[in-house]
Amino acid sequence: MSDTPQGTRPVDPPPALSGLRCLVLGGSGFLGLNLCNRLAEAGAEVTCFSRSHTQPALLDRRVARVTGQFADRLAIANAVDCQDVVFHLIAGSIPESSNRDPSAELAATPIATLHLLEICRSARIRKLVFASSGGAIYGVPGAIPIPERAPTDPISAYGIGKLMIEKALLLYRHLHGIDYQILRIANPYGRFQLGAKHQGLIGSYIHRVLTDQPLEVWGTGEVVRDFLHIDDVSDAFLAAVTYDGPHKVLNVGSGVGLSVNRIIAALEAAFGRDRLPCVYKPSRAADVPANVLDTALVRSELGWQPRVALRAGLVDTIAWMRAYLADAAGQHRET
């Protein structure tokens, strides 16, 4: 199986990666295994660090792999050893879920990744480039479009961790010197992304369609959310590596809202269905009415826009999905 979409494709990689060497902590993830594989086909020597390596086969054979659990400071410690850059893309949960035991929550990634600065600031890494949250972070916005100077006021516990890692990569510059970059990213989707965990919507609804499963509405459908393709989100990590001006946090989405109601008439398009089956259930606590970020300043410092269009980005996913669930159904009827 393929998995090299066809027709989005990102840009060329910055040359000044070629032999960088490259920490991916959390990279089995659906972001980490897309940045991995980018990273190696920029020329970067990637190393992948995850508590799991369940899905081998996605990973590109150049990437070197590695098994820790980031609360154990000597992995963390043996894995950022004489690394340049460090991707820090591991989180708690999802907000709904932190929200059930928030005292679980905020003890175990922020907490984490405080050794992890610790660690950082010993082995004199050049940067350490930070997946936060554009959906999370700011909380109900007063205003859509909403900047990276708008208030960050989380209604999850996820949100909140994220807040708290981005706050102590602040202290760390200002007390060590660490360089870093945080990326609010919107929510992204497309290859990698198996949608059986309710991580992502997107990524939910294509698994549940091609699983003969109705697709689940939470609310009346009118929730607005920023959707991102993958392709679009790793490019902005790699122009993030390169980045030296004065903007620590940048937002990257693409600008533009969609209610959960034009996803699925994008979806139905998409797959050539006149409707999919949905069941639609009580509003959750932690869906923010709306969620479009303002890109305006990514654009200008990193030079870095979505390129990926939203039926193309489908048409990819799904194309995607259909091949690895096939591929699975042959390797259990093996088995």
The other form holds:
Protein chains: 2
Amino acid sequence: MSDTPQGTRPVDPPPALSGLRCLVLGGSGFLGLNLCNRLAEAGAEVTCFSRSHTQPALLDRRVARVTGQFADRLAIANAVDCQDVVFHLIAGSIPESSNRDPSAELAATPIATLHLLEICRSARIRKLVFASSGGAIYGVPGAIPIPERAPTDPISAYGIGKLMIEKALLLYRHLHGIDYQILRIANPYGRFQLGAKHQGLIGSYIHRVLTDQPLEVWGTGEVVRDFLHIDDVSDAFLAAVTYDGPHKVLNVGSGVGLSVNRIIAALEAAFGRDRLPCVYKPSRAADVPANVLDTALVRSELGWQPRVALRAGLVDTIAWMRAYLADAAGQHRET
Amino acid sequence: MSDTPQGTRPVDPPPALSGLRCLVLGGSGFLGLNLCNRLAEAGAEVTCFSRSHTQPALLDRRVARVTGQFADRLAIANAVDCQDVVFHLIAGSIPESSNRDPSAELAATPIATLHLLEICRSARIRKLVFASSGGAIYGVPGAIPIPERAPTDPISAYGIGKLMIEKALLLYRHLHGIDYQILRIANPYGRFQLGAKHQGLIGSYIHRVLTDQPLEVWGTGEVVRDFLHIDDVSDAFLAAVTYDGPHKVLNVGSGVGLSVNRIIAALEAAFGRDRLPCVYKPSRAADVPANVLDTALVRSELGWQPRVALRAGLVDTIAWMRAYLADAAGQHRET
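The form predicted together with another copy of the chain is what I need now, so please give it after the form predicted alone.
Then the entire complex follows, led off by the chain already shown.
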């Protein structure tokens, strides 16, 4: 990773996506908002499909908004109609909570994805790009970094759901020739990650610091994760659209493992604080001790590499969340 | 495989299962009827759970019968209560038909299995033994014979459903300590396989010969499969009950690949016919060109090996089906 003095925005021009009709399912989530905006900047005709559009100001004005449930087949069929590329970014829940009711987790998004595949088959879309989870799909890894060919033994229903969807994509390509790309994404962080929902360690930590709460550490803080800035994730999504090589499953990560304690130290530096207060809690059953992805394949196949250094990424994310919270507080005072 | 002159029944005494309370889910199917009877002979207290008991005469009189739907949680909870071991032998459909409606396939048996796991967790059963599919779970194999660590890329919704269930078992062991054993079973054949339902090539072929219909061959007949007599499958189920080694997934197959044309030749010999008439049909999308399981692990871990030679197994199966059809015809005349 190299530092980018001009900020966290990638320097390369985006691929030629001008006029490409792109549907982003789950477009109002953290990954979705960033991807919609990047696609719009690249000249694509973007539709953001979401069950709710609670943060309309975050979305580029050129992006069309459609509200609907993923399980609503008619709504999905209407949204998919006439699209070139469909991005599937819908996650049912998060790994930890998914284990409270595994059958509900698997009966929801994975089953609805099979309906989506039937719809994509009829609509003859060019490609389906799926956001899988590099953190959840491998389970407890036998070795670090984890290559794509490693065993996939998730320890959360969330991870099993992601695996089911991967296998369903492979099945529909085999049976009906639908093209797809799976990106197994590491732990993304950056703007639009709303820390209050506990989605993502870095977003949650920055939110807690800015709202004067201690950082929650599960276990000893020696759990190792692979953190990647959201702009690098968006880069990989855009590169996946035009990729036509044989590797349908690609890891997307920083290639570097950092412990939670290292992240806390980096946040202390980024905030200019000597010590951020922490509270320690028991380890969670859905947490694997270490997860770092082997990214040799995505680097060679997509010509992709992470561009945003951790320090710059943290500073950028802190600045965004500070402004976001100030804005929200201002709106609150106005009402 | 060695010939057993005294017939197809294994010669070794069954393991000491005396008094063990065993529930067989899907007990009225081909695998289930054979397993229920073998368990009863071994002294276990057996309950056969099935949506219907259409062939009551085939089941040992010592086996208790419970009728219910697998999706009926209350019926399953009642059946699981006070059992020691649960055998899960329920399959939603067959590979080919599962691809007509993949979402229905995956929403049925796999989701109901997650409810079963919750019930087993509360009931503190000792072990769950699952009949997975050595034929469907690997998809198109990269090499033959297929070891357990090979990629699992099913080309049928049926196979994806089996994989989901395997992953759910692993999850529940990780979260709640439920012990399990997965047997990835090759193509079983033998008594109680009712060929009219098109379940299993050998059963279907024997049924067609005995009812004067030509054999249906998909493709050129050079598709290779791993055929295993049902008594060898039952042996493996019984051995799995007491196995407490580390390998939770074991292939169960003959270790020998035979083409459909070789099976037809073996049937011609077993029937004493020069040539059995065949009709040729296009290859099916859910058929892989070859499937032979590597059985080194099950042999070393369970001390199991197939005992029934193909010739003896075919002769035995033909004799059983001839008697069964004569009996059915007799009953038909009486009504």
